[in-house]
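Form predicted alone, single chain, as structure tokens, below.
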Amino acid sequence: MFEFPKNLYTDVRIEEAHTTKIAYKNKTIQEEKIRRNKGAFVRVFDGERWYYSSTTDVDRLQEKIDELASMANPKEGLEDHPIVKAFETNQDKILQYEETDVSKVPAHKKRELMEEYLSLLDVEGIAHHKSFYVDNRIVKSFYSSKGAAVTFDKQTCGIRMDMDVVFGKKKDQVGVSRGAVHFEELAGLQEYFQTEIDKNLDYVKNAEPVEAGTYPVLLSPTATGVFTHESFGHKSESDFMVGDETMAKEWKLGKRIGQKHLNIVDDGNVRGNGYVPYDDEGTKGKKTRIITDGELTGRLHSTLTAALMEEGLTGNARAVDFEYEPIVRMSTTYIEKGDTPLDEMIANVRNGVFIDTIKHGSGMSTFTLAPARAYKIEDGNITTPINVSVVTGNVFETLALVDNLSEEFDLLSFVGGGCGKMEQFPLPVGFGGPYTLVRELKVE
């Protein structure tokens, strides 16, 4: 396909997007974009340095490989370079959305199926909304001077909803959102927004200010993947260490950070934002267990930096789109479940608190938690709903004091917004999981 340049090593990632976008100010439509988009992303590698380009004009890709490679000093026996003798030359083709391919949907189905769930907030106490429907469709092609050739297709849709809540002097932003892999699956859920409309409703209505102090925590399945994210993800990316002493000893493998039912893994073979089947560097995507029984046992890699550590590849090199060089990133990163029933979870607790949702998170060596619903646990039961500005703590520390997982469990994605890191932003990840108890956390 490609005539690639003697004594150097070139990769071409070619990108093909569709997107769609239809928005809502209350029952109005303010905007429907769709847009396709087709681009490309050429790397040369001497063995020094790297040269870049990307491209909208994929019918010239050849002259951006001989371009770069000009600029480029050829070297003799580069295949044994760690970092391309590191590269996978895996060759495959996984296309598997082409019966169900969200660009075929008439654009009218989308906007009867989001008015069906728009009339849901005709109700007493929501002043204003905003809400969306989005759907993406992206088919990727790899191909490497090695050998690699691999073309694989994703897509994800989704629906949110974001409320102005007023009730005399109480007011708040809440949201509700749902996400999926075909659009079929986002019709019929009219009970699952009603419920969490009713949610949101109930709690601005009736939440007390928290009494601040240092409490047992629960944490939802979105909240721990919130956590899971924002709080440990990012240190596993092994970017951060390469060069860092101070982090990499923080972070030596086998190092006791949690109890024994403790296990966080990433897993690009989920499916949904996070599915990543190869990464963009054509490696497979893997299923690499971070925290095995309370133990660091792994972290994140691209090429370079499995080749500057001396590990294994994950699969986590990852751009947002075709015009950024890829980097580290997280794609579906979870704590796994436990076999503690959830009521038992509950039944335990005499004085705690619940997160139920997220407004948003951040964090590395500690983190924050902004809930958006919050409850108190009293004697053994979830009771009155709290406003909580933050929950935060030390990551370390934390992920010691978690001491149960429930064996109910949930994967899920963002829709809207995703994960930022330097100036890529937003990158859709997966997160979730069990719910947690942490023993103790600051919550204000």
The other form holds:
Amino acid sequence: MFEFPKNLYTDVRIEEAHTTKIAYKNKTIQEEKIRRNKGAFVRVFDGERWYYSSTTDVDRLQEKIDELASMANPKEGLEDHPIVKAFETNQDKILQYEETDVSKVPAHKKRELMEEYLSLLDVEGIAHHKSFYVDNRIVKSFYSSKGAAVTFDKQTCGIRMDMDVVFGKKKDQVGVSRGAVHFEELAGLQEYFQTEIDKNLDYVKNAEPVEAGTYPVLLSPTATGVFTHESFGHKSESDFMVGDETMAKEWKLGKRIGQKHLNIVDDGNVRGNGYVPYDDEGTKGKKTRIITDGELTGRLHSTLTAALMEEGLTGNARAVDFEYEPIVRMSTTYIEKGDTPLDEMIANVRNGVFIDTIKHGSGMSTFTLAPARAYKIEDGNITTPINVSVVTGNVFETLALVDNLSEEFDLLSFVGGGCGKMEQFPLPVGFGGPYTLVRELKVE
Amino acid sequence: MKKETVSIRTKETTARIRNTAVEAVRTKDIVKKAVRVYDEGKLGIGGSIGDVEESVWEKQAKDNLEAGIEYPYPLETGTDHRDYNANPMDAQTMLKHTERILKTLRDEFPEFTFSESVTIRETTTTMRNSEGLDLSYHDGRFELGFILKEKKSANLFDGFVAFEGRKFDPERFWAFNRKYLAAYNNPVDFPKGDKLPVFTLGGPETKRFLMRALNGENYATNSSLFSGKIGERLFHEKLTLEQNRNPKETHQAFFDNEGVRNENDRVALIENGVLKKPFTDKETAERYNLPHTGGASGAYDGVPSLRTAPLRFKTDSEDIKKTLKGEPAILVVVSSGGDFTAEGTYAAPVQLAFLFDGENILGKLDEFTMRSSLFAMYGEDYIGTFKSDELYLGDDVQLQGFYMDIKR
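Okay, that is the form predicted alone; can I get the form predicted in complex with the partner chain now?
Okay, now the whole complex, with that chain kicking things off.
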């Protein structure tokens, strides 16, 4: 297919994306965008430096390969370079969404589905609303000079409704969404959306300012997912550790990070936003146990980081799209469920905070969660809604403060947005987990 | 049937940096184009990435008319071609600068590692239509963005070294960054007091919150914190907040997504502390009888809509050092994850901050939390918006000062 230059490592990733966005302002259609985009990313490695090119001119990829090769310094024996040796050479074709391809569902069916749900927003308190349906199906092909040849597809779809709610002087913007893999899964969700809309309205109407302080915090599966991603997930991305002795010592495998019941997993095989059957270097998706029984047992790798740290590949080299090179990213990252019923967890909290939904989170030395809906927990009951700016904790300490995990468990996919890492945003990732009780976090 | 085309061409070269060395060089040449057709009050759009024949998108746009998207507004006219950087830096010069900077960092600051990227980016944006509109904006930028890590630290990263501008002056870069990096190695105590002068480079959460409050639709439907307050004084009398499309200051096209230009490329939304108007696109202005500000946003191939606007404070103060009159201040460099509650209460963790005398960065402070509220920050506790020439971080960088509650 391509003539790969000698004594260089070369790979080519071609992405063909079909996307739909149907947007409404109140009940009026505002946009119906159906796009088919194709682009490619080419990499050449000479053992010292990488040369990358992204292009929309996919008919002239050989020229791009040759152009990059002319900048590189070919070396005999490059196949023995540890990074080159580490690349997998899978040959596979997994087109599992051809039958249920979201791009083949007629646009009018997508409009009808949306319009059915929009009627739920005709209620007192919602001043105006913006909603959208989105889907995307991507077919990725990957070829390398080592012989890898992989083609696979992935798809997601979802609905999001954002509403501006006003009750006198109490005003807020709240939202509800649901992601799925197949279009049919988005049907019949009236009860789910109705419940969430009712919760949002009640929250805005009755929320009181929080009394800032340190509280035991119960996180919902959504909040647990963001907490896991921000407080620990980024720390497991090994590109932050390459060539860094302090980090290598701090995050040495076998180190105790949390209590015995804490298990954290990253799994590229989970369908949804974080589905990575093959990563963007052609490595097969894997399930990586990052924390097992409270101890650090793994981390996430690209081929480069795995080779440099002399660890196994994990299939976590991901690019946000064809314009970027793959870097180490999470796929679907979650805390495994515990064995305590949720009711029992709540009953044991005297004075705490329940984080139900999340606006955003971040994770440096201090991780943050900005709640969308939060509530007091008083004497074993979830009670008054509270306005909270931000919940914070120290990334080095907080995992050890995870005291309890529920038997209830949920994995989710955001609709809109995603994970950001420097210039690459938004990358779709999966997240979730059980209800999680953290002994203490700062609530502002 | 009327026709309009939008195109964005981006050419860039990036040096990817890992552990204070160039790891990779990346080139990009991406074209994004869209065709809009207008017929009987409806709008259809076709487009995609790649240099495809215009007729392909035109057909797509005509098919898209069936979706029934209403757009009964007049199209813009007029010609305006602007080039803000006719001779942008080339790739070889960028790579030479990069290698020199990295060598200096390795030689003089071995206690840190620096990673991420240096980029030169050239962008050409055009909008043309069958009614005579012909707009084009060309610009070129040099962007240096390093995450900095102290070798002794177990954090993912500990700070940033950054610069964004049309020209790059290595002497000024080093005059500032040598002092800035030296301050990392000089831990200092907090000044006395719980309410201190804090200077920021403009937090994204503040702009996001103001954008929501100044959105014309939110304003008109009573869902803005500012609803019903046009003509009222909201903030400090010297504060002016503009919808600013002056590329010299905001580095983006001088027209909105409907091709609308403003006189002097700006519109005051809050002037001398008084709310003048929210930002609006054509639809919002007509529907709610508000002044039209040319505030339409959207993707190159999207329907113009009212979501974000380029908000920028007017520089209203000079000489931070003189203003502080010897009072020690805090310069916030990294504050990630903070936010406002619906009623405007603000709290944010500060991951990296320095002691600051208004001119010089004196030493590094421990992490802390800052608290305030929108109306206090821009009201009684507002110090001012300053142009910062000392901090060589880019073209037209502003520093904004407030008195904030500090919790160590």
